Every structure is written in C-alpha cells, then in structure tokens.
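Taking the form predicted alone, here's one chain by itself in structure tokens.
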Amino acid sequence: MKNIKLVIEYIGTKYCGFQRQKNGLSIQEVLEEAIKLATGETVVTYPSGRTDAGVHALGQVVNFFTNSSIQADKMPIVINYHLPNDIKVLSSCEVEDNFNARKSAIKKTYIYKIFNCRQLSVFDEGRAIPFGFQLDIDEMKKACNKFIGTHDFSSFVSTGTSTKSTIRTIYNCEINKENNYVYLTITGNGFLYNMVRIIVGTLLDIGIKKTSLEMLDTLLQGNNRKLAGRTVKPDGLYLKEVYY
C-alpha cells in the first residue's frame, strides 16, 4: 500500500469547507469521490488542516493510502479528469508511510485579499472582501510587526472554541498594497479557529484608527477577544502553502 501526497488548489465559495459535513457539499467529499473513480478504491484523505466554508486554497496538502497501480506522479491526470473546475490537483508524489499531512506540517502561510473600494469587482466576487475606507498602510505594517514572535493569541480566536493551547508562533506577517488591493501574508506554526480572519479585522481597525498600536500590545497579552476586531468574511482567505 502506497502513501500518496497531493497538493491541491480550490475555490471554496460553494463548499461547506474541506471536511465532510452532513449539511453540505465539502471539498473532501468531492476529492474522495474523484479518487474513487480514478483508482476504483474508497479512500480517506487526510488534510493539512480543515479550511472553513468559503475559504480557498492555493496549496492545500492531503495524503491518502492506496493499492492502485497508477504511478504516483500520474495521479493529477487521472484524478483531475473527475474533478469540477473549482478543484484541481497540482502535484503528487509517494511519501513515507509515517507522513501525515497535518501532523508532519511545521508551518503554514495564509493570504487574505482585500479590495480597497466600496464596490467589489465582479471578478473578485466570493474571492475578496470590499473595504471602502481609506487605510493607513504604514500603521498597519507596524501592527504586523507586532504579531511576529510567540504570543498568546486567545484574543484572536472565536469564543467558545476549545483548544489545548492558544500559544502560537508567527514567523512572518506583512501587509502590501497593489493598486486597489491590500494583501495580508502571514506564516505561523499553527493557527487557531478564525485567527487569521480576526487578525485581519483588527488590522483594518488599526488602518482606520479605530484601534491603536498600544491596544494591540494589550491584545497580544491574551484573553481580550471583545477588544479585538471583528471576524471578517472567509471570502478573502487563501491557504497558500504548507511546509514540511
């Protein structure tokens, strides 16, 4: 039996998230059905993480075990034939039996896309969020620098979420503006539920001077969810890359 690693991309707009759900169509369900049609086997895919409803991926990683005779590097051809246009396998390879897409990951990079105008372009519908207020990008860059390092991110997790620890390490966090688009790129050893979306909401508040850099220092000391920014919509969130 071979352990196959896939790198996939998808537009998550019409899906209930990566993980199978009883109340909607998931990326996992569609992917596993395509693998079944390609190999003749019923498999379980193990993702690097469960992206939420409406979240996209440029480089999600999954692994699965198979007895198929199809060469590992040919998997994208046969699987993509059975996938819809909004899900694609980019690459595949055989890995060691002990490789697990989630447990073997050491860090991840996410991107969040903001269209800095009141009216969202039709080409970005479901793939970015509009924000029509003028932003102080320099102030947002200073705020990004404060996220770098190891902190208690309990202020940046949805209330009611159960987790063993809210301590996470951020290796890189930066804001860039290109024409009307503002991009947050953030890399960390792990992310709490809705953590990136709350960070974006907080950065937008800082960009319009609703929240100060001093308040951000307080938030990074933990346990002040009510003082952090709102949880922005999932539309602009992309899992860019998973590192091993």
Given for the second form:
2 protein chains.
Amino acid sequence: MKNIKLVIEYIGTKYCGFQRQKNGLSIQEVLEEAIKLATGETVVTYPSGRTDAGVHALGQVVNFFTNSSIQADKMPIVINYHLPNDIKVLSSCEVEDNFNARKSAIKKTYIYKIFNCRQLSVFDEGRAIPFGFQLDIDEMKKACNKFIGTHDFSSFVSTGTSTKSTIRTIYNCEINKENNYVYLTITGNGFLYNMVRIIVGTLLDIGIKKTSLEMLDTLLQGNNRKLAGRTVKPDGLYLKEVYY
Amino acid sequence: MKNIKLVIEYIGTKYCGFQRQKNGLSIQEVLEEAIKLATGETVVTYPSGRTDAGVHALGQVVNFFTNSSIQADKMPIVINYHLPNDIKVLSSCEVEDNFNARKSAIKKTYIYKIFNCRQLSVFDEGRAIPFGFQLDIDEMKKACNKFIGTHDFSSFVSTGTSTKSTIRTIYNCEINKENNYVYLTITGNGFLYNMVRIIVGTLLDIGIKKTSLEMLDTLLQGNNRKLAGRTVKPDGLYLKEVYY
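Return one more block: the form predicted in complex with another copy of the chain, after the form predicted alone shown previously.
All chains and molecules follow, beginning with the one already shown.
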C-alpha cells in the first residue's frame, strides 16, 4: 500500500466545491473517478482542506492510498487522461504512510483577484470580482500589515460555524496592483470558514474609507463579525500553495 | 433607421466561429438573438471579419441597422442582459449610414498567446497554446521585423482559398516575453485566411532554428506555403482591435 501525494489545479466555477456532496458535482468525485479509471481502484482522496463552490486551486494537495503498480511520478499522465479540461494533476510523489494532506500541512497561501473596474472582461468571468470604486492601495497595504501575526479571527468567520479555536497566525499578507488588477496574497497556518473572503471584504471597505485602520484594530480583537466587511464572492479566490 | 456600431469581446472556445452556420452555434447567432430580445427586431450584424472556431476577440466590431428607440449608448446594458457569460458588448455608438464594420476598417490588431512550457495550466485551456521547446526570442524579434511592410503573403495563406490579392501591409509585428508567456502582436491593413496562425507557426520554427531568417526572406517573396510553418491552433488567437 503506497501513500500518494498529488498537487492539483482546478477551475472551481462548475463545481460544488472540493468535497463530495449529494447535490452537485464535486472536484473530489471527478478526481476519484479519474483515479479509479487510471488504477482500477476505488480510492478516497484526502485534501489539504475543502474549497468552496466556485473557489479555484493553483496548488491544492491531496493524498490517497493505493496498491496500484503505476509509478508515483507517472500518476499525473494516467490520471489527467481521465480528467476534464478544468482539473489537472500537476505533480505526484510517494510519501510516508503518516502523511496526511490536511494534518501534515503547516501553512497555506491564498490569492484573491480583484478587477478594479466596473465591468469584468469575459475572460475573467468566474475568475475575479469586479470592483468599480477607486481604492486607496496605500491604506490597504497598511491594513494588510495589521493582519500579520497571531490574532483571534472571530470577527472574520462566517456565523454559524462551530470551530474550537478562532486563533490563527498570518505569516504574510500583501496587496499588489498590476494594471487594473489588485491581488491579495495571504499566507497563514490555517484559515477559518470564509476567513479570506471576509478579510478581502474588509480590505475593500478600508480601500474606499468605509472602514478605518483603527476599526480594524478593534476587529482583530475578536467577536465583531458585524463590523467586518462582507463575504466577497468565491470567484476571485485561489488556493495557491500548501506547505509541508 | 439607425446604424449602430458595437465593440464586443468573446471567448471563442464553445463556438463554431463568428459567422452563422448550419452545423454549430456561432457568435453571430447568439448576438443577433440577444439583440432581438433587447430590441424586438430581427437584425443582421456585419462583423469586421469572421473569426474562426476557437478564436477569441477583445475588440471585435460589428454594425447593424435598427429602428429601436433604445439610445445607442444604452445598447450594451440591454444586449448584455441577454448574452451568455462568454460574449459581452463593451461599447456602442451610432455611426453614419455608410459605416460598414468590414469595409470601413483600415487596420486590425491580433494577439497570439503562447505558453512556453510543456504543460498548459487549466486556466489557459483554450486560451493559449503550450510550446515546450526553448525559443530564441531575439531571433524571433528579428523575424518579426521582416514581416513589417508590404509583401505578397501567399506563403502564409491556407491552401484552397480563393483570394483576389495576397498582398497585405503589416504596420507592426512584435514578440514580447512575460514570464513564461510569449505574445505576438501584429497589426496590418488586412489578413488572409489563417495568415496570423501560419505566421506564428513560422515564428516558432525560427525560434527553434528549424527555419532561418534567410528562408523567411524567401517565404516573403510568395508562393511557398509548404516551406512556411504549420497553422497553429486557434486557441491562442485574439482579435484585439479594429481601427477605423
């Protein structure tokens, strides 16, 4: 029995998220079906974490156990043959039995893509969000710095979730502007439900002066979900990399 | 009766090309249906030129005649409401009766997008071509310069086409590399059938030293289709702008 680690990318637009669900086609279902066609085995894939409906991945990581004699480094070719155009295995390797894509992860990087114009290009449909108001990028950069460190992120989690701890550590958080695009890149040891999307909503509020840096200090003390920004759409969110 | 000029963008992947066809869904059919739903009128749209199946547009231009009382500048909103996510009207204005999107055009710019890696990202599927071999960009730039000017492009047209003249003038032709992407941008007073795609195939041959700059001089003297490069896929081709 081998433990195989896959790095995969996908366009989340057409799927109900990574996790297998009764009502909708998931990345997991399509991936496991492709692995079955490639290896002849029914496997369960363990992801580094779920991604929601419409969220994309540039480097999602999953692991699965197999008795297949296919060499680990040949897995991308044989699995990709059975995958649709919007899901692709980028690389594969054999890992220790105790490797678990979720539990073994030490940090993750997400990117959020904003098109700072009123109208989205057809080429960005589902892949970015349009935002038509002028943004104070310098103020947003200052706000990003405040997220770095260990905080109680209970202001930045969707209500109704029951998570044991809302304490997370952010190692890096930065805003970059390229032409009309604004990118948030954020790396942390873990993220609460909708946390990145609420951080983006809050940063946009700061960019249009609806929220101040002082208010952000209050939010980072916890338990102020209503004062934080809205949960922006999944369209602009990309799981970029998982670190082990 | 007003003559309306629309600038539209579209992802050509799902369509059989711009022009209405019996066997397949065309951009034209979808666009004219949306105009009908918006204005109540059955119209014919005249494009600056056909684009083939799988070819994209960042700024295709069409015109059509209408008795609709909808203001020209409101057309994008009302038409886009009836268009799918992969076709969008960017702008609209009323033009003189004698304006014809094809006949009035004085030049056009195309872009071709190459991902200089063996494996295409899922996000580039249908939107670029992968090319895994190392490219001599300097040599390709020298080749681009040779295309500029007035030439007999009969080496760069798909066989079987009956075009009166194969003489065209290229005003600008340049290669730019950004990270792993290589872009060709080419502007001319007109383009023969598959001309840009054969030019790209030839430039790639030059980039890998399969074709020399001297051979290109011969090709530009005409009637050597077999010695020119292959017709690359439509995936990387974008009609960027039409000038009037």
